[in-house]
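Taking the form predicted alone, here's one chain by itself in structure tokens.
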Amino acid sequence: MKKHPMLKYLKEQGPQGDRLPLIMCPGCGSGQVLNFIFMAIDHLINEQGYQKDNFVFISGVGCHARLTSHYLNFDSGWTIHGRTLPIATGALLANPELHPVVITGDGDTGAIGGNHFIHACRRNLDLTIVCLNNKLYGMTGGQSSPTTLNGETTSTNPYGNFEADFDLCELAKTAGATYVARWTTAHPTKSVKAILKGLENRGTSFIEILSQCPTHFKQSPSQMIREYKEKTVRLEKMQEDDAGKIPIGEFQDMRKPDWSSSYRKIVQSVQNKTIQD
């Protein structure tokens, strides 16, 4: 039997036993997003000469974190809730040749880790942040998260969420990330291209993937994926009557010096001055 070409990036065995099936709930979008990431990295390794050993995956706590801790055949760190970015920063500063890939969720990014997220973007650290946004806290009971849409029902808002949702892409863009994009599991090709572009970008890249949680939203996976197509609209095609729809596409794509490059210039300048003196 022909094997899936991305299986080479999974461990044969993990702490929970065989690598497949995943321990995720049936229909969860996390496996799809993991495949998107693998496809982007596979292109870089096979087409552009990147080294597999230079990639390191960092995750925090949540459904998404199980992917990093249990399955990846890469160097990885299963870390503290909300603290993925400081730990990824430490890995990058210890070895600037690394390509840190942060797999995070909407709670990790927008709630407990919000301050770290803002300043990683501000500093333009050379990190690729992939946020699996299922719009709730999936691992702990389906509670509302900062990205739960107004009116959506969750275990902690059975009559509908009355708060405004947090737009993580607008936050990343405003804070200074140089590449920012949002897609969904209903847009696999666009998602892979965005992750690839983020990995190639020298600076902070933030790619948000809206990912279905059939268990807590009590909908079929296919229904949720169809709704992603119906309830989203491309940024460049938005009209006045699209109010209420979720914008998808590229929010920012710019170039400016990343933190490591700026730091190296300072070091070089000091060294040159010392030699001259």
Second form
Amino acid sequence: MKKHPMLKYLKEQGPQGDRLPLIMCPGCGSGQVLNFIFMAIDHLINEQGYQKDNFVFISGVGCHARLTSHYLNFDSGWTIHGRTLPIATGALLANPELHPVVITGDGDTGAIGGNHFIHACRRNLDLTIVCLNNKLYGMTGGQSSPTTLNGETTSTNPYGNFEADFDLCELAKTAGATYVARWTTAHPTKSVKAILKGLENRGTSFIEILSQCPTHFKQSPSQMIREYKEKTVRLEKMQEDDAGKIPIGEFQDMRKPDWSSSYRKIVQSVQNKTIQD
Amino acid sequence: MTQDIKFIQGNEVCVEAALYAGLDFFAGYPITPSSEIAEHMAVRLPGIGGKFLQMEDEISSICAITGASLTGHKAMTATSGPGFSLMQEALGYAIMTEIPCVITNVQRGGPSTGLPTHGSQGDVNQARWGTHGDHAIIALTASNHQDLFQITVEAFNLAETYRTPVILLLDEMLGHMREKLIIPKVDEIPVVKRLRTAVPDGVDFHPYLPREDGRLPMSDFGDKHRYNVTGLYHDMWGFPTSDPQVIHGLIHHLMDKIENRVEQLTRYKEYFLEDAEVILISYGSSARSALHIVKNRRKRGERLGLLELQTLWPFPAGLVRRKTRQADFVAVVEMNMGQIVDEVKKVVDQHKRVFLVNRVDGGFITPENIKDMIRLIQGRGV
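Mind sharing the form predicted in complex with the partner chain? What's above is the form predicted alone.
The complete assembly is shown below, putting the previous chain first.
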């Protein structure tokens, strides 16, 4: 049987090779997103000479985090709920050769780690953040998250969510991220390209991917993926009567110096001054 | 040969010593009375090519140093009580994942915002028990700048040796006080380097498999070995497990690597203990006043002695028991409501011989305060 080409990035064999299959529920979008990430990385390794050892996966806590520690044939830190970005920040700045791939979720990024998210974007750290937005807390049983839509019923909003939802892409853009995009599991090619662009960008890249949770929304995966096509609209094609639809596409694509290159200039000026003194 | 002599604040001593120990990454958040540590780091680190980062809060500060340490760099953060409270979550993560790092807490009055500009020793128990779950911790302190330099270097050494976070407990008095410091020459104090695995490329690396001597070699994120880290209970690969036998081994390992090495981890100083009838036990800046009164009363023929603890955790129970055996009574001098006195009571043969001599009003405990209380204990009146 022919193997999946991305299987090489998972721990399939050897003493640690008893981890597969993935722990995810049937129909979950997380495995799709992991595939998107691998395809982007595969391209960089094979086409652009990126070193595999330099990719480091950092995740928080939640369903998304399950993608990292169990299975990956990469260095990985499965960290603390919401603290994904500061730990990735420390690793990246201590070793700027790394390509940290921060896998996070809507709760991790939008709620408990919201402040870290804002400041990572503000610093324009050379990180690629892939946010799996399933619009609820899956691992703990389907509670509301900051991206749960108004009116949606969850286990902590049994009478319907009456709060406003967060647009994480708009937040990232406003906070200073230099590449921001939103796609869904129904847009695999666009998702892979966005992750690739994010990894190539020398700065903070935020790629939100709407990822279905059929378990807690009690819907069929195919129906949810179909809705990702029907209920989204390309940002550049948005019309007034598209209100209520989810904008997808690139929210930001600009270049400015990342934290490490700005800091390097400080280091050089201090060291030159010391030599002159 | 000329000596490198400085007249600086305790907080700056901590910075110089950390650099001596090989630190090249600092992340922190401003908080009185520790801010000078961040400020001096900000001045010093770019010049040596190190990284200084002011984070958005104390939570992210400690997270950043754990991330930096995972890439093979020696890292520290510094804070005070309220910030130390915020750090407890990631402190537990560093303990569980066995990431070497140093957390300096320049103590101030608490709880809550408390008394930011005045000294206290109220976080001694928080250093031991602040993070959740069963764990062991190393916490060190010092009473003067020369010792602080030595102890700070040792904090980094112990962090590397035992792959654990180490808490450095200063207090406002020590952090802000200026006194003489002779900067030790290179190699005068041994510096422990990061122990990296010798496993060759292509052979599986076990980040949680101790060598025969108990040490656990590390790899760096970005190096050739695959390296997985998780805050969950994990096996020798660093992979999550719910196997009771593996969990049992992990928890005992985390406790035993510190609690079974109390003697090796104990740092202390003693003054006039041989014939002491009254033994003061103190630590940090309180020990300065305790030493003053001991020397003063010795001149008058009173047989006072001082045991100054530099290792607070793991608590040096055997040392305290041995040293206090002959004493009529023991007075623990500390600036809190009695955090070390309870430990002393647990180990001294008759706990009724143990008294607390403290001050918690924001003022510094003076030799006079100690003298008065000792006279009360002795039934001599003030």
